[in-house]
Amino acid sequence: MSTAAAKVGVNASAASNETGYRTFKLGSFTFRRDEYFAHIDWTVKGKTMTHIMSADAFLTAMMRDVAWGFFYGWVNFDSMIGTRNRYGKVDMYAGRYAPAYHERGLDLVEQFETPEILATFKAILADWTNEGFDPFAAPEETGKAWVGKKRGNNDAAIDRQRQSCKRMPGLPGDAELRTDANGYPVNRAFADVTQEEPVVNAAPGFENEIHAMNLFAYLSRSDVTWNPSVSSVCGRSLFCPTTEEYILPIKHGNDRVEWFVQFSDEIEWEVEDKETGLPRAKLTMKPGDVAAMPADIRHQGFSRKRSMLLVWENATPELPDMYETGKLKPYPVEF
């Protein structure tokens, strides 16, 4: 169990069972895990509900969870179980949005200051992550989650940062450009993308104030997947690039536009309707495409080869107010 867990007190047993996995506790909530499933339990009406999950989707979905503080609005697991940032606390929730669940009362949501959460989610990863397995790459980059029973760890995996920048990648200060020197070598995928720098010629006297990079680059870099990294902030403006391959592995519930650039290849996204899971677009963007994900749906993506996407957060913290008391409207124009 890492420090940070150790000190929010986070609830969890020896080896749970003759797999070696533990089990931990947080709130009326129950992780255990064997050789091949997550189960995750809740009392409710003074029964035990039980819901299970292929242990890869599961620690790819809290991989990117806790990666992301949770990021904006809902982190949904499946149709069962994830979370809601609440900016400060986070809901844990199973059943609540689904609605044979939710309809029947046997749902369950439970509110938890974030580093309580976060830390139990971590020592989670901690644990049920086996060593080769890597919960943020793509399947040709890792091993299998199902190695039977506890086998060793991926410590340098799961306590990976992601990149953020307080302006832009390569000024001073800021995050430095993704090299062979620093370890990052161009991704399988992206072997024909030009590593050439652009050339700035600034007029004397505007020498520090003028910035160039090439973001295909830096993109090519990358060794996750699914994992929007801070390449640019303007005000409350960030640019958030990142490189998808096979699965979104969550199902994110926005809590404002969000709004998608797709730089190369190809994404299939299917889009729900965030409070009932039911059909709402379905969707193949290309290069060139944007589209806008409202605020009021769930989506996930879905990408046959490593592609490139550009996500454009809006920042400003009383959007999901706004939103959710109607003072704006869930998509950013009608037609």
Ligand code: PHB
Contents of the next structure:
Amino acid sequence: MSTAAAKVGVNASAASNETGYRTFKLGSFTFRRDEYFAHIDWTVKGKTMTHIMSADAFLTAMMRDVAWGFFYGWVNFDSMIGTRNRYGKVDMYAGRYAPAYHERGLDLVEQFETPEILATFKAILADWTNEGFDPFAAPEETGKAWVGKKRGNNDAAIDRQRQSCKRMPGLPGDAELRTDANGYPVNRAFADVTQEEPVVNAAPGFENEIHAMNLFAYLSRSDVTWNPSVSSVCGRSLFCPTTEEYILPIKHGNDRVEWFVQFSDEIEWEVEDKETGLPRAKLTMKPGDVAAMPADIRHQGFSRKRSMLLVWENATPELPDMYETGKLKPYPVEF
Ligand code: PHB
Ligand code: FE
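Return the form predicted together with this ligand of this protein as a structure block, the form predicted alone having already been given.
Starting with the chain above, the whole complex follows.
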């Protein structure tokens, strides 16, 4: 990915004398930042449209978009701007899913090759993230360093990749189980989670094929929030557990059904119509609750205390088309 990105040009201005931040252009979009805000401008019908977001909301959203490789479907940074994954290409939009803009033709959707938009987003993140601010961290675990003029950077935090396992964690040939020694101490919110691992007695010759792990212990050491990691792959079925605290920085628009299993604590979800943003449902998930998130919604989670969530994704590539053409209903069960 980095090799491809390195070949793509990024249109960036010199650092501003006033704030120290660079301004970036991507197609007809311009991205500027100042001490508090990200400004996104686009031109339509000869007019310059402007959108403003708090810089921390912008950076935490863009961090997910980059780390997730644009994810499944839509990543709404807020109700106005975001990206849609076309799997090889990516649409960047402003106002497309805000009816007041879309109905008046004041919205803009432009398509980019994935490496081009990725390189631009990475460059914006690198330039706009100050030293001491980690856009993956819970608010209590990072500073207010997103505020103010440009001060250093935090490349170590923003270059962190979502961890993918080739096999179940703990089996030989896969990533090391998280440990204190590897820099993953138990999070303050999960001090009561037992770190005991199950005892496995494999028959001789099967030591490499049978395994069990304490997933709660694994998750208790997660150092990031709202960042599902692919922890097991079985055909097209991906188990992506994650730890959540504060607010999911994006409103995800699903292009397929996904399942949530609440492992611990509580998350409130706001579910809206994907196209219009009109409210569809409010949902409070408690430990053991299971929900199917439909393919025609956008949703955002709120977690007062750090919680554990299993996101279960179906990676079948044909799914977005099957939902879009009506071949599949947007929900998995009819009651
Ligand atoms: C989702 O959009 O389904 C999603 C994304 C990230 C999370 C949880 C859920 O941490
Ligand atoms: Fe989702």
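Only the largest set of C-alpha atoms that superpose within 1.5 Å between the two forms is called the rigid core. Bear in mind the structure is a predicted one, so any value in this text is a computation, not a measurement. Positions refer to the first chain, counted from 1.
Core-aligned CA deviation for Phe216 between the two forms: less than 2 Å.
Once both forms are fitted on their rigid core, the CA atom of Val147 lies 2 Å or more apart between the two forms.
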